[in-house]
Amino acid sequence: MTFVVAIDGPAGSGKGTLAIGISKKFNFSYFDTGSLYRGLALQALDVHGENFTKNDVITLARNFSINSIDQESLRSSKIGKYSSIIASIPEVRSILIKIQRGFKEENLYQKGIVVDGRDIGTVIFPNANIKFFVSASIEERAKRRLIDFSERNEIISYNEVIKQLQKRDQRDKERSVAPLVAAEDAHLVDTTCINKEEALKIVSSLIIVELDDYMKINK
């Protein structure tokens, strides 16, 4: 049995940083499911250009391997834009869901896994041992994105980042399959006014309680 931590939330909320912190603190395996959609977006752009079709992406998804993608190429604003569009294609989500669930099978003998995305607690691992939905104000999320882009020498304005986040949030929340929504049993974590250390401390205390109970049952 593997202890599963599911983390969902919109872009720039801090869920990835939090997930990495949890994986290091508890020695859990970590999977950023967003990298699948970003990797597929990169591949679609490389193969077909910006005019790729729905069928183009579906065909690529059927043979997609994240191991073939350069992770350093996935964090640009352009990739973020197209990955959100691709993530709205039901057939693509259906194909990639197998890869995401397979991560647990690949780590059956690990202490636990932490997985972040936008539908982890609702679709991918609805029976996760503990779930978190991480949020932050759009202004704070935009500031964080600007820092990320600046570190990669990508020039973009604050207002443009706001617009991108608004469009991405809308696509994520309104897509017909697996929309972005907090699971009913998820712990809500607002990171607007707290730093990553404080956020990690909050969620860690909750994980410790659940993990202790889990270990007693499964020892």
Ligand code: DC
Contents of the next structure:
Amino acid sequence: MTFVVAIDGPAGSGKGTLAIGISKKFNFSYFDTGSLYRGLALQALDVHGENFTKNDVITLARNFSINSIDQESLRSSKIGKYSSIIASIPEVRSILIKIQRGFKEENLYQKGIVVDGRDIGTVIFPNANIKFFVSASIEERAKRRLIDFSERNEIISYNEVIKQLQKRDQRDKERSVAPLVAAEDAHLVDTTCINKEEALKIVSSLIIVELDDYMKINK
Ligand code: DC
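Show the other one: the form predicted in complex with the named molecule, since we just had the form predicted alone.
Below: every chain and molecule of the assembly, starting with the one above.
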């Protein structure tokens, strides 16, 4: 049995940093599911250019392996935009569901897994042991994204980042399949006014309680 931590939230909310912090603290395996959509967007752009069709992406998704993708090239604003566009294709989502659920099977003998994305607590692992929905104000998220981009030498203005985030939020929240929404049983974590250490402390205390109960039951 594997203890599953599901973390969802919009771009720049701090969910990735939090997920990595949890995986280190609890020695859980970590899966950033956004990297699947980003990797597929990168392949679609490489193979077909910006005019790829829905069927082009579905064909690529059927043969997709994240291991063949260079992770560093996935973090640009262009890949962010196209990953959210392809994430609205229902056939793509149903193909990628298998890879995401497969991660739990691969880690069946590990103590736990932490998985972050947009639909982890609602669709991928609706029975996760604990769920978090991480958010922050759009201004704070844009500031964080600007720091990420400048570290990667991508020059982009604050206003442009705000516009990109608004568009991406809208696409992620309004798509017909698995839209970005908090699961009913998720703990809501607003990181606007707290730093990453404080956020990790808050979620860790909740995980410890849940994990204790889980260990007692599964002894
Ligand atoms: O978390 P991220 O910014 O790397 O995700 C990139 C895009 O991938 C995001 O805009 C929507 C999509 N995504 C998704 O639809 N479902 C997930 N579980 C993870 C990401």
